[in-house]
Amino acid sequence: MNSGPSITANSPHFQRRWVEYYEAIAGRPPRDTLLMALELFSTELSARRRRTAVDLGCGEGRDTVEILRQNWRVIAVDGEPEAIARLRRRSDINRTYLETRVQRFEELTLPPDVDLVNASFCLPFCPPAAFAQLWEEIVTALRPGGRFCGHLFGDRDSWSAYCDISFHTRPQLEQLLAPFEIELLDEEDQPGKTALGDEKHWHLYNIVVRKR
């Protein structure tokens, strides 16, 4: 996952590094954006039915496990078969209300009336040509009062050299979020490192929003 423009998100080199990424983040806690969204749901009147979440780009399951622990039904989706295999092998997971899918963003179909779509650091890896359709699928799937939480990359991110990763300016982001009430929109624009220790400039939006 270095920032050289010769490597693209869908290249064999990049895909091989997903395995290294899963190993690097093993045992890490769920993302703060997810925890905030779940906490906001917990303050609302209890639903008579079991709530349903979609965990996009679920990876080895750091977020999926937490959603299940809070008694949700989870549809966990990842484009990499290895990610789903690692998720299903976890000893700390309750599979009773877990559905898994190997599905790329370009082919994503979601059920209606979803309560939560969680997308931690994954949506930027949707090719730009397919992003509008993907975002429409997410917005349409969410019920009124449902939430999206996750991350998008800004246009000043050092990975903007990649032609098949999606980036958004602030005005573009605000347009995407027009169907929602904003509960968290935190922008990071600073140097840092990836989970694999590579130097990187992050331009990142941390997002929790509620559908109107």
Ligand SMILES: C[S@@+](CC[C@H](N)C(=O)[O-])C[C@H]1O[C@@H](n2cnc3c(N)ncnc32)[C@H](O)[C@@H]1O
Given for the second form:
Amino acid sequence: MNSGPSITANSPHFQRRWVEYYEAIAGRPPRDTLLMALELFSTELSARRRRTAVDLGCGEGRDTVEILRQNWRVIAVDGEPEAIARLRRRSDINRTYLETRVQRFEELTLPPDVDLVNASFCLPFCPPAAFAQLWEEIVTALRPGGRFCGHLFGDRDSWSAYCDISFHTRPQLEQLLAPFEIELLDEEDQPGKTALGDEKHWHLYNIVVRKR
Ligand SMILES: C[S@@+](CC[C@H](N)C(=O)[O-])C[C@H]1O[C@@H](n2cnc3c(N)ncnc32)[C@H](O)[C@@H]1O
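Next up, the form predicted in complex with the named molecule. The previous block was the form predicted alone.
After this comes the whole thing, all chains and molecules, with the earlier chain placed first.
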């Protein structure tokens, strides 16, 4: 999905500093996109069975904690063993309905009939060559009426200079979202800072969608 003249064989690779990131965001609340999706489910007829969410790129668990708190079953996935170790050590979770996996997006396999796939600030870190397969896995796993919520990066994001980050133009995003009804599609395009305090231009899509 990446495009644009800046992508060449010599494009730099993104420097991953996940452990520093986990330290920096420790104690932060769940993402607004997740809260909106959970709220939308709560207005629907309550399911007789326990609902199942997949929290992709769960990190140290800021979103997983909230989904468990709302009595869902959660499959929390992250490619970084330290993320899963930190999540499992948390004292503020009940692990009865938590399954954790150290798995990279490039090898992701999901069960069928998932109610929610949450992917906060993580899918862009899937290498572009593997993104289409990852997205297909997510869409296929969701039941009709299930939701995806999370974030993708737009093509004006300053990290689009990195060859191993996936970013999407607005038309590309609309194509990805074709199997869904859009409940939130909010685009941010402004200078800001990362969680580690570095300056960057954010071109970000905040997404909550419901599978048709
Ligand atoms: C920016 S953090 C987001 C963590 C959390 N979801 C949040 O909102 O704070 C991105 C997470 O994605 C994970 N990640 C990055 N690339 C990945 C990949 N290719 N496969 C699996 N996980 C990956 C990282 O280990 C990290 O925990």
